[in-house]
Structures are given as C-alpha cells and as structure tokens.
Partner chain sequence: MKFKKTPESLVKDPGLDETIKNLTPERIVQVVNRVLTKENSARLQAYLDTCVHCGLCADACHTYVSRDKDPLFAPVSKVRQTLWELVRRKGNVDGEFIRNAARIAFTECGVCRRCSMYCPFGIDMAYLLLIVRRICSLLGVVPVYLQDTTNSHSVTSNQMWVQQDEWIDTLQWQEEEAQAELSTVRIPLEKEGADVMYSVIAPEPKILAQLLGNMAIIFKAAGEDWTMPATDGWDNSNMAMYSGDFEIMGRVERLHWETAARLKVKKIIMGECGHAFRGAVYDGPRWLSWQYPPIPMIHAIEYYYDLISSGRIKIKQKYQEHVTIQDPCNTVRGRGLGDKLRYIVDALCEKFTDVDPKQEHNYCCAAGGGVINCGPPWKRSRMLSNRVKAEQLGKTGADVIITPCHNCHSGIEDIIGFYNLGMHVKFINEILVECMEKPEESEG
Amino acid sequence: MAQSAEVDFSPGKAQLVDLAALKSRFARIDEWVASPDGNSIAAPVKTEEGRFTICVNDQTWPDSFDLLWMLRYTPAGKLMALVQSDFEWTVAVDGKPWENTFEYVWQPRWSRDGEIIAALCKKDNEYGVVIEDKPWENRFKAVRDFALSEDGKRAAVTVQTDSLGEADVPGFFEGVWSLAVDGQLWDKKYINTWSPIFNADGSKVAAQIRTDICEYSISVDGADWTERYGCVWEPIFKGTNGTVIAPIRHGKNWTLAEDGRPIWSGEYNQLWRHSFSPDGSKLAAIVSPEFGRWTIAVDDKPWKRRFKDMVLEPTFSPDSKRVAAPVKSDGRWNIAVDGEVSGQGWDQIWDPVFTPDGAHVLAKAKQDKGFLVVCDGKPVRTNLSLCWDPIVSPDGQHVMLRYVEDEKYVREVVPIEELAR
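Sought structure, where only the one chain appears, the form predicted on its own:
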C-alpha cells in the first residue's frame, strides 16, 4: 500500500516517460512497475552484452547482473529486486546489492512502512531469513511459510527441524516441523505448520498446526489450543491483546473460533480470508452458505447476493462502515459493495480501493487486451496498455492514476467528483 500522505496530489496530467523510445535501447524489457508516488516507472532490462539491470524512467542502475527478477516498489518507494551474479543471489535495493550473498533468495517481505526488507535465503544447503542484509545465525533443513512483523524487526518461518529418510512415514508423523522466530525454535514439533502471523506490535506469533493424521489446530507462541479440528485456515490476531481468530472445520461445516471457542453460530460449506475492520468492531470473511455459491459474511451475517464462480478477500472502507470484494459469476468479474454489484463486469478485476469516507470505490480492471480504471462500477479510463491500482489522497478529494497510454507512462491526479460523475 502506498504511503499516500507523502504523495503530491496536485491536480494535473503528465506524460513522464516515452516507453517506445526505450525499446530500441535494450535487447529485452520485462514487466514495468510504477512507484507509489507515481513519479517513476521501472523495469528489468537486458543489455546488448546479455546482462540484466533496472531502468528507472530513462536511467539504468550502475550495476548489471547475470539474472534479475521480482522487481517491486515498497510502500516507502524503495525499488528492490532479487539479483544473481557469479551464481550467487542477493537483494538489490535502489541499485545497491546487499553485501551478503546466497545460493538463493526468495519471498521478499517488507515492513508496513516499506523501510525494512527481508527474504528467505539458502546458504550451504541450509535455509533461513535475512533482514536488511543481516542473515539469521541459525539455519534449518527446510523452510516454508514466512512472516515479517509490521515494524520489520522480527521474522517467523515454518521450518523442518530434522532430516527424514526416503518414505520415512513413521518419522514424518512423529513431527519434524516447527516455527522459528528470530532464528529460535519453538519447543514443540508438529506434523506440519503453516501460515505464521504476528500481532500488531510484533510481540506474539500464531500459526496453523497439524498434530495427527486428521487433526489440526492453532498455536500461539508455542502454546497450542486444546481443541482439535478436521481442518483450520490461517489465524489472525484480534487487537493487541493476543486473542486469535481462525476458521475451523467443526464436523462437516466451517465456522470461526476465538482461542478455540466457536464465536459464529453460522456454519458454512467453507469459510476463509477473514479480516477485521480498521476500528476492530466488525469481522468479515468469505463464506459458502450453499454448495457452489460464495459470498461475504460480516459478523456472521452473509450478504443476500450469492456468486457462482469466486469471491476474493473482503476489504473494509477506512471508516469501517462498508465492505467490498472482487466477485466472479458467469465468467465476469466485478466489485461487490455491501452485497450489491454495479457495472457490466470485466474479464479481470483487482482489489477495491475505497475513498476515506467509503462513498466511492475504485479498482483496476482488464477487458480484452486492455486495462481500465473503474469508479463505482463505471469505466473512467479505458483502452490502457497498463495501469496500476488507484491511490486516493488522505482527504479523499483526489485520486492519482498511473497508466500507460499510447506507449507513454502517465501520472494523472483527478478530483474524485470528476471520476464519480
């Protein structure tokens, strides 16, 4: 998410970069990414010498690499990529590679403000975490899911603690997976662990655990819920008091549990991707009330509207009063807001973006071979070669649009009332 408070929202439209002119300079140009402030566009490029580097607007990084991928801007505007030279991988940030190198790095994460960057790494055939160029001292036989605290100071990863021989099923069911937090293992081992998550202040960690062939639960800082279930999904924390909420399969159906105790009376064919409103007063989740039909439930009350194909993660408005989600029915994508859908539907659509008062919803969409921007179900910029998520000003009065039109990268700031007409 862009730090919109630091973005210039002065109205106006500017063509910043001629992308067509750059094509003759490089043997290959890969996926473009736009900066959170809209002032830059960057892409991995291949030079005539067969090396890779990054082009930002029309300037290249000073260093080049054997391979390069996963180019991303963080919310702080840092431009990072995973790079390889001489068969060693590392992270490069704003053109400067980290000093430590590895056999491989992947799954980059960053702090909420985007200032701190971390990744999984492999060194000497062992696995761990590196944060801001500082690898964990302890490494493990294998790693899987990875979480970074909001402030970027702590990391948790699911790890394999012991080796297994080929087809060693008894050894597997004795438990060889656990969680490592800041490089230190939990005391307990499990058949499987997944999806670690920190609470808001980074003081606690929760994760899914598998304790027997068909028994699953949640553990918080290594203290397991006493209840066991047929399955569980990813936990989340409620506030900062350490309470954990997770979807559980209770009998044949799904509901939500808090610290092991069911809190929703509704039972669903499926339930997942739950999240709290910004003020913490409401809880929403994707649910399947009837077989083959999907919707959003808010505080255990499903929307009346059902969708045939798919419903994605709910997004609350900043004022916590409204909920929106990408939905798909009959092959068409749209944004449903409080259970209502407007607009014709599109081939593809991205996450909704609310204005601060919740009055308007914007989204990036795709139709045929082009991209577009949608506001309240209405297309407001169409036939774009590329575009990125709209960014709304803190006061909700303006929207920054970033897109490529006629092979020009454009940064445009528009009053919201102009888009919502």
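Switch from the form predicted on its own to the form predicted in complex with the partner chain and print that structure.
Here we give the lone chain, stripped of any partners or molecules.
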C-alpha cells in the first residue's frame, strides 16, 4: 500500500506525460510503472545500442547500463531496477547503483513500508541475500524461496547445505535443504524446505518441511511439528501469540491446523492461501468444498456461491468486516465480495481494493486489449491502454486513478461517490 497519507488527493485530472513524444526519443521502451503518489511514470529505455537507462516522466537517469530490467516502485515511492554493467549485476535505487556488485541479483523484495530493499544474489558461484547493499557474509550452494521480515531487517531463505553429485538420490534423501535466517543456518536439515515466512515482529520464522518421500510438516525456528501429513501448504503466523497455522492434507482431504492440531472441521478437496483479517478475528482461505468447485471459506464456513475455474487470495476490508477475492467462472474474471458477484466479468482482473469502511470495492481489469477500472462491479473507466491499481485516500473520500489514455499518462483523483454512483 502506498504512503497515502502524504499523497495529494485533491480532486482533478491531469495529463502528466505525453508518451507519444517519448516514443521517437528511444529505440525501445519497456513496460511503464506508475509511482504510488501518481506523479511519475517510469520505464526502462534503450538510449543507444546496448545501453539502457530509466526514463522518469521525460527525464532519464544520468547513469546508463548494459542491461536493465525489473523496474518497480516500492510503496515508499523508491524506484528500483536490476542493472548490469561490465558483466556485473546490482540493484539501482532512484538512479544510484549499489556499491556491491554480483554475478547475478534477482527477486527483489521490500519491507512493508517500502523503505528497505533486498534481493537474492550470487557471487563466486555461491548464493545469498543482500539487504540495502549489505550482502550476507555466509553464502550457500543454492537458494530458492525468499522472505523478508515486515520491517525489512531480517531475511530468510531456503538453502542447500551440501553439494550433491549428479543424480545423488540417496544423498538428497539424507536431507540437504534447510533454512538460513540472516545468514545463519537452522541446525536441522530436511529433504525439502519451502516458503519461509516471518511473524509480524520478525522474531520467528516458519516454513514447510518434507521429512520423507511422502511426509510433510511445518517447522518453526527449526522446531518441527510432531505430526506428519500427506502434504502441507504455506504456513502463516497468527496474531502476536506466535502460533502457526497451515493447510494440511490427511487422506484425500485438506483442512487447517494450528501448531499441529486441526482447527477447522471442514474437509476440503483443496485449501490454501489463508489469511487473517486486519483485526485478527477472522480467518479466510481459498477452498474447494467439492471437486472442481472453488470458493472462499471464512472461519470454516464456505460461501454458498461456487466458482468453476479459479479463486485467488482473499482480501479483507480494512475494518475486517468484508472479504473479497478475484474469482473466475466460465472464463470470466470477477470480484466476489462476501460471496456475491455483481460485475459482468472480464478477461483479467487484479486484486480488490477496499475503501476503509469496506463500503466499496475497486479493481483494475482488462478486456481484450483495453484496461478498465471497476467499482462495485461497474466499469468506471474503460478502454485505457494502461492502468494501475486504484488508490483510496485514507479518509475513504477519494480515489486516485492512474492510467494511460490516448498515449497520455493521466493522474485523476475522483470523489468516491462519483465512482460508486
């Protein structure tokens, strides 16, 4: 979420950048990204053969690079990219490359506020993590799943602890995967570890583990749940008391378990992507109550309405009262709110954005080649050539829309009543 407190939400529409004019300036312009305050738009551009830089509005960064990609605004409005010069990669933030360079750097992550940036990196054929230009001292044979704590101070990553020869299956089943947190290995090894996650204050890490060919469980800071399951999915932490909740499979069915004990009695064909409401009182998950039918269950109670194709991760309203999720049936994407769908359905849809009181739900969508903005199921802007997620003002009165129309980048702030009419 953007630091919307500092953002100017006075109503009005402004055409900030003429993208058509830029087209002739550069041989190649990659994907545009818009800043969280809506004032800038940026893209990687090719200035001459083999040289890339960033164009922000109509200004280019002073430095240029051999390669440049993965341009992103963090929620704090920092503009970062992965850049290569002289066969060395690094992260560039607001035009300035980090001092440390790497054989490769990828998977950028940032703290919740977007102030701290981290990434996976590779040096001398060994892998590690770099946070704000400070690489971990310890590096590993291989790394895979990567998590950053909310404050961005700590990182956890699944790592390979020992090298294996070609097709060394017995060696693999001895367990050569573990977790490194801030560069320090857990003292346990597993056949597999996946999806590390920090608790809210960054003091604990949980992950999925595999202890035998078909034996799965959850480990928290290297202490494994005693129970073993036919399969598990990503764990999450509950509130502040630090218990961990994960989907578990027993027999052919899935349910949720907390520290190894089932807490939902529903037996689902599938269950994943569970999350708590902001106040921590409700737990929602994607479930399949019957084969080939999907929905959201809130506190073990599935919505009546089922969707055939797909349901994505639920989002709670800031007041924790409502739940919305992207859903797809018969090839059409929509947003379902508390089990109800009001839109006609589109080719593609993005995550729902609630107003603070939960009264309205906005989302970006795409139909054929044109983007649109949807409010409470009704398209409110259509046929846009590009568009970013709408941003709601903290008081819930206004919405900032960022889009490209007729080759102009537009920042528009609209009172919510106007959209929700």
